[in-house]
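Let's start with one chain on its own, the form predicted on its own, as structure tokens.
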Amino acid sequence: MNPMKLHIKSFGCQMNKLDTALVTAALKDARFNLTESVKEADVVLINTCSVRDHAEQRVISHLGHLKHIKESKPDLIVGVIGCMAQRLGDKLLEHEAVNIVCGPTQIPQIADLITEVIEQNKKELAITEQIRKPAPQPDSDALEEFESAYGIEAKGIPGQAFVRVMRGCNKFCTYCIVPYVRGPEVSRPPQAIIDQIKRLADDGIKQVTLLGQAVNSYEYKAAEKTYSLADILAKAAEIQDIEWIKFVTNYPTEKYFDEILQVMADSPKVCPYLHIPAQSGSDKILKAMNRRYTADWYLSLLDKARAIVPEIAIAGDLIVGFPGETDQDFQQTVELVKKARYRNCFVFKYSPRPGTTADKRLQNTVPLQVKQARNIELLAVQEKISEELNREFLGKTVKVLIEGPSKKPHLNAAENQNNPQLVARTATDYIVVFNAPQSLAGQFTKVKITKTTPLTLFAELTASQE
């Protein structure tokens, strides 16, 4: 057979991000070819997210182009996979446009299931039927093979890789549909955690993101040890050509929260960031997602994580609009990014999730226009505060991480226009801008801080290295 033209799509999260990687690397490995012309593809694989409405909204809209090109290329194989795959698996099967549904515990299958439906010329559909239930062996075994075997750089960021280090959930946040299409939290074991960065290690990469739902939560028994994040983060600051390790997303809990910010400040390998998500303000909206913390305790953690890491940089997720919140509740949440004094935060409306417990028991009485002016108003409280952090860094001198062109070039006063925009991170995750040869992609270099705004730092390199 010839090779086939592949042209994958990917919504959501980092870790649809890294599943679009692995497969992208199995089926290269099977003789498929990228495309990015759609009209080119012989395959079409899109990888989806059930978390929010929105993004399965522009999945369907998707379908329905893909519907149309194939009324005259009817031989176009498409298939659906992750997690809206496992939400709806046959309803979506349903669709004139797809061939294959293939759940995210399914994916080493993806090279299988197109070649069976080129040979067969039927349908398939790969799910897990109880999602909540453990793994069978075969599958968890398959799953580690394939994650050990195809694990690559971040697409497009050279010197970056994403690494699982647990799948699944067991929180059970009334809002949250992950734990319904993802399954039970299962750590994977450290020694192939640790053999899979050093593999990209040798590869040449310099930064890895151990990527998890409740990545804090991992922990893994064996014999007479229990192994957590912590550990995991120690072993890999070991590792010699490994300068910076990034993880998210945290669940707010005390477990583990000492030790893993311990290596944080012991290690200068492990970056001083923390992404912790605390969802609202008021506490008895927190306690109807089921989130198992108050607003003054969520608070205590940051001030915690700021004692033993100092420098330490924060992130956090907010919703609005979630059933039942008043405007006193909303205010309780602007008091808190107040608070909090995030680096930067994202805030959604709350959309109902079908399968959901506050879908199923909670109505949606919060009108669209007020979730609307509340994420406003709240966006508008976060900007206020990313200005007054960013503006401390004017003037200064800082290490980044470079990770290519800009794809949305800044107005910039940069002197030396030859060069093209490139972007960078600092190790608390701060976007830095700045003119410089694309050729410093993946490299680290320091520039100094010219001009700040909300989202970004300006900044030219440092004469060393120019």
Ligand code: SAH
The other form holds:
Amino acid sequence: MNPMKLHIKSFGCQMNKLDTALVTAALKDARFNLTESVKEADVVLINTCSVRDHAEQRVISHLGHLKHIKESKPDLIVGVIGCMAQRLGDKLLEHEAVNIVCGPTQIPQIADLITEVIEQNKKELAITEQIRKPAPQPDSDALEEFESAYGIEAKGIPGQAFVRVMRGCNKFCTYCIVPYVRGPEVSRPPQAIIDQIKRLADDGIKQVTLLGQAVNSYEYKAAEKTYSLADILAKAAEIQDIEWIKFVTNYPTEKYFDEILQVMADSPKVCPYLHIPAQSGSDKILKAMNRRYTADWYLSLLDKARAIVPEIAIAGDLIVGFPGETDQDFQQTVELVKKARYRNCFVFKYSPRPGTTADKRLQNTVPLQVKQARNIELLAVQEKISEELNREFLGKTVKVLIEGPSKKPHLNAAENQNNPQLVARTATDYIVVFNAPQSLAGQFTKVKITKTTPLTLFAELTASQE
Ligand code: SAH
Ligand code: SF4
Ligand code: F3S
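Just the form predicted on its own so far, so send over the form predicted in complex with ligand SAH.
Full assembly next; the chain just shown is listed first.
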């Protein structure tokens, strides 16, 4: 059989991008070649997200586009994988453009599903019937094997890789669909994670980002010892060629917090960056969200993090317009953001997700205009803080890991020469833009910050790399 051409696109979070990389690597092994062009492709896979309605709408409109392409190319195989596949199952399969619907737990089957569509000319559905039940052993073994075998980023950022330490989520924040599409929490065996990072290091990976929905909940009970994320970080830091280790996303909890922060303080490889969403500054709303802390307690946790790791950069997520959120509740979120002094935070407008507790409750929904106004107000508060924090970098020299060419050229970057604009990040996850040869992608370098804006630091390569 001639190699088939695969076009694959991610619409979701880092977990989703990791799955895309694993599927890509598996299909490359099964003699698929990648193509950037949908028109050239024999198979198009879209890896989907259900976290907000907007994410799903983007997929639906993309499917409309694919339906149009299929009119002149009826043999094109379209597969929908990921969280939306799990959520909607056969409803998605009914879409005219769709041949395969495959949930996150079933991705090891993807090559077989494609073969079956070709050979039997019928639609294929592979999702988990009872998503909150622990996956049957053969399925979780298959996932673990799939994950370990295809650990190398297929078309990711040079020098960087994601490594999942756990699957699923048990937190049940009342607004969130993730526990219903990713299933229960399962922590991967420490040795499997460490072996995988070693293989990645052998392949030239310098930065790993450990992934979990609530990554600090990682807990693996072995006969002799219970392993926490702190143990994984410490072991990963022993791997020689790995220089930077990041981990996302953290759930605000006392458990293992000090240990994790202590490893960060002790190991120069564990980046001083903590993404730890608050979601709201109102205790009433936090309770309704089933976040198990108060705003004051959360802020005291940030204080503790800063006491243990003084150079730490903290990032957060916030939801505005959760049902029942009054102006007063929202003002408490504004206050929290002012006190937290995040290096950045993501603000989301509450999006009701079918089947979640918040959606079933459906009382006192906040009108869209109010959500929008609160979104803008909160972003403005954060922008001022980011601007102040970023300004402190002016004139300083920082170490960055270069990702590659900047997707949207920044007009106000240092006017320069013949080199393209590259995007890089600091250990604290600040975005830095500067002109340098593209061949440097995947390398560490030192740059001097020449200009700052709320979102971006602009820099130039320094002569001395000492
Ligand atoms: N597991 C991670 C990320 C979950 S999704 C965590 O707990 O932090 C990423 C972010 O999307 C969440 O932090 C939350 O701020 C936001 N989010 C989740 N569900 C949402 C919903 N229904 N509407 C709006 N934002 C939502
Ligand atoms: Fe969703 Fe909460 Fe789990 Fe994050 S911790 S994935 S917000 S349920
Ligand atoms: Fe990620 Fe979206 Fe699924 S945030 S886990 S792709 S619902």
